[in-house]
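In the block that follows, a single chain appears as structure tokens, in the form predicted on its own.
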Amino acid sequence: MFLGQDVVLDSREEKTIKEAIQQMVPWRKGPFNLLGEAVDAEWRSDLKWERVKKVCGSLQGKVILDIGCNNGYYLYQIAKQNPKYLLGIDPVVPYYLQYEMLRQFCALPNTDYFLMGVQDIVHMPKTFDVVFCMGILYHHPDPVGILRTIFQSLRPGGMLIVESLGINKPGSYCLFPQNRYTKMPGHWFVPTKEALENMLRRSGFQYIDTFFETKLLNEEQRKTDLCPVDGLTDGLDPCDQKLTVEGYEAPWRYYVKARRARIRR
């Protein structure tokens, strides 16, 4: 993704960006191309998107939240089609320091972004049209709260795009790591398919679609030079691919999409 392309710098103010970048470090959600300068992230959030946008629809006209926004990744991608309002939160202070730094070079119209959680949406009822939580439920410890909130907050007929970490096993149960998950701190349920969808269904979301699932590779969460943390790689045991260091099933991801139905049956 290109931002700020029609700015032109002089040799100096190229420096400087290259060296705002740098300090920002690390970058978990990208790929960006910022006046010229490659940000290479984490995760390769492309990937996901392109597998988001085909089942999403058009969000034209759309009020929209991004949960976990992050620096704002997803805000360009979906600010592309137009929303009536768009809302990115996300209480990480450099996150949002990122997002404000490409906002100077590359402004969304109609859009925020605000230091909240997602337990602040808890005063917005019935506000919005479509919800993305992408890469948060397994990061809480009460994950079916937080999809109930989520529900409060949609529109009847609202669509909730999820994509989470899961382990790929038959059965509606959650690893829950005794510390660690895959060397990463802060994984509490990481749940399988079917618990995920039933995470969904009694927390009052209907017409529930896994509509993408996949193994984890390399390719897609990995250690670049502007996200210098350990990656993919170093959280599997280097043995036995399916483990991860701590003896758990290596991660898969799923992406849901589920609505608030007009009418509950």
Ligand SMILES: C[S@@+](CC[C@H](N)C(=O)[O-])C[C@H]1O[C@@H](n2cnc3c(N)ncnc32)[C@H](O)[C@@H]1O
Contents of the next structure:
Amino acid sequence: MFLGQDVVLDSREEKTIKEAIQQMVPWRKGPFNLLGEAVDAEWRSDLKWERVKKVCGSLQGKVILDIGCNNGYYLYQIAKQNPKYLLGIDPVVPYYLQYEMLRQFCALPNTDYFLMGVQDIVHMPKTFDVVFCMGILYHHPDPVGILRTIFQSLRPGGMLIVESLGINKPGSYCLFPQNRYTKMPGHWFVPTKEALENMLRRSGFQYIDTFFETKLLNEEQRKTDLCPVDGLTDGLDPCDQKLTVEGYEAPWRYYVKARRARIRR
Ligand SMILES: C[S@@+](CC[C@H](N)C(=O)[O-])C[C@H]1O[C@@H](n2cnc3c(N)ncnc32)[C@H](O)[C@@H]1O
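Form predicted on its own done; form predicted together with the ligand now:
Then the entire complex follows, led off by the chain already shown.
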């Protein structure tokens, strides 16, 4: 995503931008292009957004929350549709600082970024028309608690977009790793598609629709110069790519749309 105006920089300005980008490593979400300087992040967030935007409908004039907004990649995408108000929340300071840097290139109207966690939206009942909860649920020990909190924060008729890591198995259950999953810490409940849909249903949501699913591919998450950490393939069993190095099912991604009904059936 290109941020900034189409200007020709002198060599001193180019050097300043390159250094600023380097100081903000690791870049997890992107890609960005800052006045001609490429920011190749670990995640190709543009691929996720292409899938999601097709099912969102118009976001114009809506009040929108992006949970775990990281450096604001999706805030920039959503802002293109001119929402009434856009709030990004994320409690991790280095990501907020990346966002502040990006804002020097391109401001976001009607947008706030609060350094707070999903648990804090309990103080915002019936506030949002649309909530994005992408890449969050499996990182939290209480995914159903989160979904219930999100449900309360939506206006009746409001829409939730969930994107989650999962496993591709029949049945309604979650993998609960002994410790790490694909070498990564911080994974708690990794659901099957059915379990994810059930979590939503039992949290009060209706009109639940899994609109996209995919095996997580290395082209979507990979090591780059600006995010020099292990990518997906480092966490898979080299002899059997259907398994992680810990011997669990390899990761899949599920994309689900759900609604807080106007009147509960
Ligand atoms: C896997 S990333 C997903 C980022 C982005 N939503 C996406 O889909 O690409 C998880 C994000 O959640 C943030 N996070 C961590 N704890 C959180 C919390 N308690 N509430 C909300 N976000 C949190 C992290 O800082 C990180 O930016």
